[in-house]
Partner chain sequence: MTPPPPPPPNGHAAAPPIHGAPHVAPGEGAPGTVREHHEDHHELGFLRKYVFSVDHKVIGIQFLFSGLIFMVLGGLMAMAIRWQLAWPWTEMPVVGRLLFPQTGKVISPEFYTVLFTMHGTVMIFFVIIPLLTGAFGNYLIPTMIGAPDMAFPKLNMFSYWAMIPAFVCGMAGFFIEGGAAAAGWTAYPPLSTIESAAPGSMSGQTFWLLALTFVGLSSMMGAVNYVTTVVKMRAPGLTMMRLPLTIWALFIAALLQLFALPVLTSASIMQILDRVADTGFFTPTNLVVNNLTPDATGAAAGGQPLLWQHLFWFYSHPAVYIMVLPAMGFASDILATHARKPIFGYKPMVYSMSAIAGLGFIVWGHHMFTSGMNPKLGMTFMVSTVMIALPSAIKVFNWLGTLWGGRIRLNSPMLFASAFVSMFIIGGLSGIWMAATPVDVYIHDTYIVVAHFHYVVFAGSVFAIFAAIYHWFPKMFGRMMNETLGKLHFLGTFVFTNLVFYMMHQLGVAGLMRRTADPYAYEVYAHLQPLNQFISMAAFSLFIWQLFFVVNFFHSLFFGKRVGRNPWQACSLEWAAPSPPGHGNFDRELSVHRGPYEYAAPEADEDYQPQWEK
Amino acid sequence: MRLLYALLLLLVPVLGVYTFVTADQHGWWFPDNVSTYGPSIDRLFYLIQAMVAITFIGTEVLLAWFMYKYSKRRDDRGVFSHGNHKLEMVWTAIPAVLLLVIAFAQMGTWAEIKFQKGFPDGEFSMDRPIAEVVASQFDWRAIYPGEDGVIGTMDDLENPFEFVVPVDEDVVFNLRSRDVIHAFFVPQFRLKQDALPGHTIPVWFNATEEGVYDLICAELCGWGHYKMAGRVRVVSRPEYDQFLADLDQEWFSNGMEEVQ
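May I have the structure for this one chain, in the form predicted alone?
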């Protein structure tokens, strides 16, 4: 029975590894990446996953071995100790080293995505954002600048639930919250940024494929959190320009224009 129990315990790491190996085949893995810095995020994930997998498998194997070895009935008395200082130093030092590896491995990616000096400075920049995305209980609103090119003036254009951007272009936008903490999360972009009340947070990405992508609030924000869904629509530059023109006409329409 001891051997049977040990083998059953070993099924835990076996099934765990099998689940990860076959996850992509069953649609359990990440959605396809469609952003320029997505591969860097994925590499960091795989690095951390490898560390966790090795630790998980090693721990489970040792647990099964100890259960098999020490569950045998014995007649001698147990020996108690106050711990092994060398062993404690080892299992403290190893996680510390792994954390340092993660810290240094992520510095370049973090600086590219989050540091202001890494932000693009093209048509859209921190000084000239494409839009301001505002989160509130429980919706998303994208506010585009009007003809004056400045957000926060009378000619702003507001589009609820949908954030439209041009493909293959560096896009910088400001993220705000009107009430509580929300999180702007687009899995295909590998982009997640909290929206904090009272703060305006610059965010950037470059989407490499046209399409419609789910915009999810990844921070529990109240009773209606489950339905706080939006989308990011990535289109060609001509389609984007036409979208702004149509939005301007719709926003400033008085409902009396002649229908062609």
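The term rigid core refers to the maximal set of C-alpha atoms that superpose within 1.5 Å between the two forms. Only a predicted model underlies this, so the values are computations on that prediction, with no experimental measurement involved. Positions refer to the first chain, counted from 1. Compared with the form predicted together with its partner chain:
- Remark: with the core as the superposition reference, the CA shift of T55 between the two forms reaches 2 Å or more.
- Core-aligned CA deviation for D121 between the two forms: less than 2 Å.
- After superposing the rigid core, the C-alpha of V180 moves by less than 2 Å between the two forms.
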Contents of the next structure:
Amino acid sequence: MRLLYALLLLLVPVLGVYTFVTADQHGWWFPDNVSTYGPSIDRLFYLIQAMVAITFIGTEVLLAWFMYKYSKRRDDRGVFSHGNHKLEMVWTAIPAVLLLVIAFAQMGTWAEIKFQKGFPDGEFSMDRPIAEVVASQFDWRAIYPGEDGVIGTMDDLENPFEFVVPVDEDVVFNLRSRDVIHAFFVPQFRLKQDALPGHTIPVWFNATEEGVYDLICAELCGWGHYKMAGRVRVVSRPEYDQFLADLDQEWFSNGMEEVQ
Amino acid sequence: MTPPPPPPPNGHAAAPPIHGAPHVAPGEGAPGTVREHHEDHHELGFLRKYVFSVDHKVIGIQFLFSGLIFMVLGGLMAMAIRWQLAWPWTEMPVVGRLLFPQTGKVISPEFYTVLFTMHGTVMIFFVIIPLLTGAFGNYLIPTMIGAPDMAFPKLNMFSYWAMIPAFVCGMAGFFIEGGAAAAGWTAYPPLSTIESAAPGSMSGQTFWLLALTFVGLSSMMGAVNYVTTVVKMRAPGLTMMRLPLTIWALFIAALLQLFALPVLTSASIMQILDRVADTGFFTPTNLVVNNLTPDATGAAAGGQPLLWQHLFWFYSHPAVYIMVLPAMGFASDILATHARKPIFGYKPMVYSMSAIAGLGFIVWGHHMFTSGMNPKLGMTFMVSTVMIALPSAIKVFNWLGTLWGGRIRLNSPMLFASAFVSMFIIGGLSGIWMAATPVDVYIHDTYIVVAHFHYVVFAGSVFAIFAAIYHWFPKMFGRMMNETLGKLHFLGTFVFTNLVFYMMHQLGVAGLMRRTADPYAYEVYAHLQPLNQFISMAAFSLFIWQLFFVVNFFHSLFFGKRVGRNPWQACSLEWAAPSPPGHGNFDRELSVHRGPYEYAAPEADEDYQPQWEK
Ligand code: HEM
Ligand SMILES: [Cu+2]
Ligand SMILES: [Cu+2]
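Would you mind generating the form predicted together with its partner chain now that we have the form predicted alone?
Below is the entire complex, every chain and molecule, led by the chain shown above.
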């Protein structure tokens, strides 16, 4: 009986290690990263993973072992101890330092991703975003600025469902919502940002591989939340220019029809 | 919902019932309660005694029963959620026909949002908080500090009765047009404030907010009582530093409620006003919802959706500690008693609980890292959140220290309490990833968060509640619970809990979003369906396995082995009272001579020295 309970408790770290080791085979791990800041996020994840794994396995094994060892039937009494000041100082100080290390290790990456001071300032910047991505129940659209480079003017180009960006370039876009809160989430970019009604939030990323990626709404936005899918298509620069030209064509002819 | 009449006294020196009526509980005639006797003793009919009771024990048991009943309801909703996630849009066998006749026996996407909203609401506001503070807080505070009752017994009664409108409003949503609230237990506006945003945002959301307000009222009355009782009514000699950790925990949790609840109550009233009077506290200007421009978003709206999030989490983060501190207290008492050892580091335990409570007020922003809040603010919330893991770690080390060198009894309370420690380690550690802002950008609102809070709230607090029921059942009802059934209950519960919730971490790392009715439409998630089916199967097993507990609970209530005052040879004061304690709890004058955990003292005659013995 004693052994059974100890083994049960041991099952927890065993399950933990087992799933970690086999996670990749089963697809229970990160989707491949394709953004420039993704690797530093992943690195921070693994840094925490290392510290947590040691604590997790250590404490769980101790617990199982104590439960086994000290549940043996004996007639004498247990150790009469109310604590140990020195030991407690040690196990307060060490985690305190480790936790502070963890906290400070995050700051550079956080600032890089979110602080507007450090936003890219190339072809696309906060003043000249590549597009405005607008969320509404239950779809996404990307609004490109058109010839004049300014969003909110007559020559804006609207592309429903798909947000097309050039590969290997720093892309800044404005995120908006027309109704309730949504969130822009592309797992492969390691990027998530809520779209907040009443606010325009600048966001940036740099995608490193061409391809089509699911754009997922990550904030509950109503009954259709589960199907609020969009797409981010990362293409080469020539393809991107072609895409804009086509879009312009489409909007231009539509405009003509309306005028007539 | 009424407990059976308490069994007769069990051979201890209870004062003889003055009126000799056979149904009178043993302590009824204790000195100090004479005044009330004259007023209502004979007239104490069934209603006064079990329904409109002012006795803290009866009120505690009322909370216990309603909490357990709602736990079944919340559990059933969870099963429906798991059905949908494993086999989306498939006909539900057997019950589908009854529940969803209009939608062809399948869960509609609208109803799915209702399900997870109400599951969270029921479990947090009708189950965990009422069980921890309402049931055990009420039952244990006076008995463990040697008091005859709460400081304000009438207020105490109202604190239970305020739950009734809460239950009614909470459930009313299911019977009205548009259905129940469907904006998540977090109720973020404008989804929750604009009627056209969701079917559940019609009257369902208003009723939901009313329910929340009544729960708040109930907790507030409870908290005032707990704090006053602990401060004013301790037995002579029971200094604060001699209080059992359960009492410290309940005391600190009550303080948290006193300081945090007014904020939630104001916020929910503001949201009600937004909904019924278009005040626009939380609704920004000029939205277009569902192709309509709702009145509430006219030029005058000018509200801030983030304001709600700040106010909500300012309460709800402390609330998560309200949901775990009492559990930590129970675990501490149960571990010490059944390991036959003093708590390792009593004072650090008290200090770390206080630190958790204090820090708990400055970490709420960790729920909002990706919300659009100023990222600099995110940085400070990250540091405070990471630091809150420190007192949590200290507590774990001290529990391990308590077990070390003990003489452990492997009974049901001990198994659940030690499992609480094991599970809390997981929940606490996963908090660190989420506290780390850049990492949280990826894992926020994924199944890692779901795994995290189920480890702390289900595998943590609910395990501690089970431990507490097994441990204090003999005191509450004068009978033992069945050990074999208890151990069986533990076995399956432990295994299935881990299969269900551990695997959710993996879903989260793979990026799976929470609150999605059908994730497999996305290419990145398509391969996760088998794992979700596995989790659902384990979840159904976990649910069914609770039958062992239900059978054990009711069987023991009527047929369990009778016990004396102190079946566990424990040291704290509740074990000095008869089992169950009569009106006024104690049948003799108590004075306290030592701390609550004097087990295994080498010079003593027995391996325990109760607080009340010289
Ligand atoms: C070591 C201590 C803890 C830390 C560092 C921590 C940290 C966090 C963080 C950062 C989040 C937000 C995650 C996100 O949404 O991205 C979170 C969510 C949550 N935590 Fe904890 N936590 C801790 C302990 C607890 C405890 C003890 C409880 C409850 C008893 C708890 C209950 C919750 C709940 C319910 C949520 C999810 C709320 C929601 O979005 O629905 N946490 N925690
Ligand atoms: Cu959504
Ligand atoms: Cu929190």
